[in-house]
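In structure tokens, one chain follows: the form predicted alone.
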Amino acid sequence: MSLLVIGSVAFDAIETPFGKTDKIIGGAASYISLSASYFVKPINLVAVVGGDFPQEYIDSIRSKGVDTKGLQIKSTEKSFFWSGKYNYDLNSRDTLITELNVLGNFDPIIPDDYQNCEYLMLGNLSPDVQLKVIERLHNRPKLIVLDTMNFWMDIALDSLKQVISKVDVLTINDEEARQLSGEYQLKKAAQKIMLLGPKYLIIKKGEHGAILFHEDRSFYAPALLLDQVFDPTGAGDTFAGGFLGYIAKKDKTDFDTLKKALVYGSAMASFCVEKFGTENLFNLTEQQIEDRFNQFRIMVEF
């Protein structure tokens, strides 16, 4: 099944308690692409980069089935930078810098090959840049799935409410989802949320776990307990990948298949947590991610 990822390849600069990165590769596409790979291939991404994006990294993500047909490289810019320091509990963090670069003008150019995508994720972007999307695929996927986050809630809340009218699965955390209904109770806030378009709605709670909301009905998820947490960034975007990576293997897109959907995308953002960046995600086998889940399935069982 094709699955097609929009979303920023980046460079990214991390700070935890545990440990302290120079610029790594990063960018919710990076993240995205990496996870669902182990589910369904090719991954085709439309992104942006700069002329000094190297080019191992592009060959790396490549070798793992994702098609970079769609990713441009304005040769004579720089690529978008983010740089942050996470706090103890690594639930806060604070930005550093952050340089848009190539992402400030980004034009997604949705190549003729990927204009049959059954599957679509938007990663966290710009609203108009996700509409400009959805409108330019001449079919509508099966699925479409968007990221966002509260910069644009408080910048471009028209322009998001129109996009969340055209997805089928709207995937936010729980600061988010009050902001975005003005509900505190998060049943409420779901409710409301759902009103303005999504068939689904899956709230992330980080180390909490992540609910998924449909109609009347929700299922829980929760996170699984570590040994060790190094660096959270990308973890919700992984999240994203393995859940939508999982649905495009199954090409069903019911309540019963995202719920198991959500428990993979939960295991896949555990194993992007205990390194740095996107380094965990290169290497997993078919036994370690089958192995993860299982410990999910004992962990709730009762």
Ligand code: AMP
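Given the form predicted alone, state the structure of the form predicted in complex with adenosine monophosphate.
A lone chain is what you will see next.
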């Protein structure tokens, strides 16, 4: 099944209580594509970077089955740069710097052979760009998943609501769900947000797992208790890549498939947070992923 991914490909500088990085490679679409590549291939990537972006990284994601034909390289411009600092519990973070650079005027061009994709992952990006992608596809994919963040709620709420109205699944964290709905109780927040359009809503709660809402039903997947958590950056994107990757692999969009996908997404996110940046997403095996999936099962079975 074909999966189209759009989102940021970026330089990140991250500070956690356990360490600090200079510029490393990140961006929503990097995490999503790598994570999804364990379930389906090729991953068709639409994104933009500047002339400062290392070709070796592009080659390395290509070797994982990511088609980079749709990755634009603006040689005279700089790549998107984001810097964030985590608090001690790692569940909350402050954005220190967001330099849009090439993302400021990104025109998402969709290569012809990415048309007719069956599954679409709209990773974190300006909602105007996300909308353009939906409009430029000749056929509507079977399932569209949207990820976003408080940054866009603060500066582009109207466009964000427009794109939310056109997707099937929205993934946000608990703080963002409260901001978007104006409701503190997550159940109420979820009902209000689904009225904006999406049939499914996933509220991510960091180390406390994620909840899938659909009509009046909900399903909760905890997060694994890990020996070491170094860097939560990209966990949400890695989750989304595993979630939609699994759905695309099964080619089914019913509630039960989405429940399993939620657990696969959580398993992939558990690998992401064990190392800084995307490092841990390059050399996983199918067996490791299955083992983690089974650990979830053991943890909740009674």
